[in-house]
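Consider the single chain below, provided in C-alpha cells and representing the form predicted on its own.
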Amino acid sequence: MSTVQGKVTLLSAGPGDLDLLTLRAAKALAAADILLLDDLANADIATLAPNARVIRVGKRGGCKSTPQAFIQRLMQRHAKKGLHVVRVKGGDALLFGRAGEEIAALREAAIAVDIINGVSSGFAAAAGLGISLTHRDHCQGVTFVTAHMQDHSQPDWAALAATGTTLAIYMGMSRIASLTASLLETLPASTPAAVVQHAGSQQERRLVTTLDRLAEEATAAGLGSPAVILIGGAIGEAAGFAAHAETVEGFAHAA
C-alpha cells in the first residue's frame, strides 16, 4: 500500500450541460484516479476523466440510493491508498449536496479535501427564465430551501413566505400540492411562481404561472424531479416567456 496520502475533491458538476463546468473542474477530472459519480450529474462527465475508475453512487429521493455512510467510507478508503478521489455532485456541492457531512468525515480521517464550486440548478433555472432572483423591484434577497427535511417534517412555510424573498425550493415536486397550500396561507394567490425541470440541460422544461395554479398545472404538464420551484414577485419578470402563464414550454438551447 502506498504511503503517499491521497486527497478528495468535491466537484460541482453543475445542473446538466458539460459546458457549464469550470476550468478548474475540468483540470480536476483530468487528474482523477477515482470518480464517484452522483446520479444527478451528467454521466458524460466521465469522458473528461479518462484515467479514472468510475464508481456510480446515486442518491435520488424516493429511489434506491447508495447509503451516505458507504460513500464516505469509499472516499476514505481510496484516498488512504494515495489516490485522487473526485466526488462528482450535480449542481453546486455546497448546496443540498451533503458536502458538510463528507467534509467532516474526511477531516476526521485527516484526509485533504478540495472544493470546486459550480452552477446550482436554482441559478440555472433563473437563467432559463431570463430573470434575476434578486430583482430589486420585487425583493431584497433569495432563500434557498429544501422541501425534503431529514426527519421528513415540513419547513416553516409561513415564516419563509414572510421573509419577502424569492423562494428557490429544491426537492419539492413530490410535495408541491402541500407546500403551495401552506404558502397560500401567507402569500396572495396571484404570486408569480414557476417550475423548471432539468434546469440548465437540453431537456429543460419551464412552467410559469401563479401560486394558486402551480401544483395543478405542474401535475397536468407531467413535470417532476429533478426540478426547482421558484416563488415570488421576481418570477413575474418571466411572464413573456410563458404566454401569460398558461402553457408549459420546452426551449431548446442554441447550438
Contents of the next structure:
2 protein chains.
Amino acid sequence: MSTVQGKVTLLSAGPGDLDLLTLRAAKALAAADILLLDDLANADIATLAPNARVIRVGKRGGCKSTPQAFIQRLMQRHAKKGLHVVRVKGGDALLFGRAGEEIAALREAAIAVDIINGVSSGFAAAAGLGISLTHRDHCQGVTFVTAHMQDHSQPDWAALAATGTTLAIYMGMSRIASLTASLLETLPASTPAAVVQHAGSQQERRLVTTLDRLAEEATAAGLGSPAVILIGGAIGEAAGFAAHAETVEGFAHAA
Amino acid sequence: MSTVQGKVTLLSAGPGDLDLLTLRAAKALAAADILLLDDLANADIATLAPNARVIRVGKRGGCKSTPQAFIQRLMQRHAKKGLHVVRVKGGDALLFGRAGEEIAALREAAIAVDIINGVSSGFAAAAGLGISLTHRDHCQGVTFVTAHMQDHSQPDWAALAATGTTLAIYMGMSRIASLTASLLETLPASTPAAVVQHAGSQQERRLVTTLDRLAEEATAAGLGSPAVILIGGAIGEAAGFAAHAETVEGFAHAA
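Form predicted together with another copy of the chain, following the form predicted on its own:
Then the entire complex follows, led off by the chain already shown.
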C-alpha cells in the first residue's frame, strides 16, 4: 500500500471576515498540523489553528512568489509524514484556484484529500450591495468568469454577454477599461454595473453605476484588486443604482 | 421615523450538512426570535435556534405551499413587533431564491435587512466529485443557471454552451432529457457531465458520465430533485470519469 496516514484538506477561507468560514472549516483548522496560507486569504485565520505551523505560499496576480510545483511538493511532503495539512484558499477553493491540479497531484501520490467549501467573493459582493445575483425579472443565472487567463488572451465577452446572465468578473480590475469596452459592443451602455473591492471584509468598498461609466468611475474612486465586477440587470436592484452612479456607502465618490 | 427596531436576516443555510453553515449564520440563529424555514433547507437547523419560534414556509418546485406574498407579510409583521426574524434559505440566499424581491419589500417597509452568505449547492456538488468548478486547461468560468424559468420557457442553451464555461444547472432534473438534447446541438456528445443529488448532505448521490448518456443514466439510477447537473470539460477531472460512466461511490449503477 502506498497510502499514507496524513492528509490534505483544501479549505475555503471565504471572502475575508473570519465569521464567514464554515463550522466545518473551523473544525479542520483546529485540527491542523500545517497551515499553507494563500495571500488572498485573511492571515488572521491562523488564530483558529493554534497547533499548526504556518507556511505562507502567496501567489498574487502575475507575481508568482511561490511556484505551484513547490506548493504541491510541500503538501505532499508533510502529508507523507502523517501530518494533517490544511491548504487555505480565499473564497471557495473550487473556483479559480489551482485546486483541480492540486487534487490530481495528491490523488496520484495516494494522499487523501478533503475539500471544504466556502463563500466565494462574488456572493459576498452581492450581499454587500444588498442584492441577489439573480433576479427572475432580469436573468436566469450568473456567470463567474476570470479576466486573467492562462494564455493572456481575453474571455469571449460577446458570448458571455449573449447569455443574458449576470456577469461576476474576478481578477478584472487591471483590465477594466478593455473588458467593459468589449462588453459594450454587445450590452447597452445603461446596463447596471458595480465594483466591490475587498467584498465580505471590513475594508469593503462599493461602486454602483452603469456599464459605460464603470471603468472611469472605478479608476477615479481608486478601486483596485482584489475586487469583483458585477454586470447585468439584477445589479440595478441595488439601492445605490436608483440614484444612478451616486455614491454608495463605503467611500466618498471621487468624480 | 418609520424605522422599526426588529430586523430580518436572510440566512443562507448551505447545501445540507449543518457544519457547512458559516460561523456568522450560527450566531444569527442563536439570536433568532422567529425562524422561517424553506423546505430546501435542512430542518435540523432549528436545533441551532433554541429561542426561536419555527414557521415552515416551504415552496418546493412548482407546488406553492406558502405564497411569496404571505411570506413577505409574515417577515414584516414579526419584524415590526421588534423581533429578529431569520429567514432561512437553502444554499446561498442570493442565488435562485426570491431574495431580491424580499429585500426590496423590506426596504420599502423601512425594515433592516442583513444578508448572510453560504455555500451554494453547485460548489458542494463539485466538492463531492472531487473537482474544481473551473480548471484552467478547460474553461474560464462557470455559469449557474436555473432550468426552471418564471414564464416556463427554456434558457438559451445554445448561448450558454457557446461561452465554454462549466454549466451548473439547478432545478433541471424534471427536464433533463430536453435540456441535454438542446445542449447536444452545440456541445460534443463526449462532453463530461454529472448529476449530484442532495449535494453536501449525508444523502449525496453522484453520477459521472458523458452528455449524450446523462439523461438516460440519471433516470436509470433513479436520480431526482434536488440535484445539480454539471456539464463541461472540467467535470472530466472527476475520478469517476476516467472509467467513463462507471459507478462512482455513493450508489449502485442501475444500467
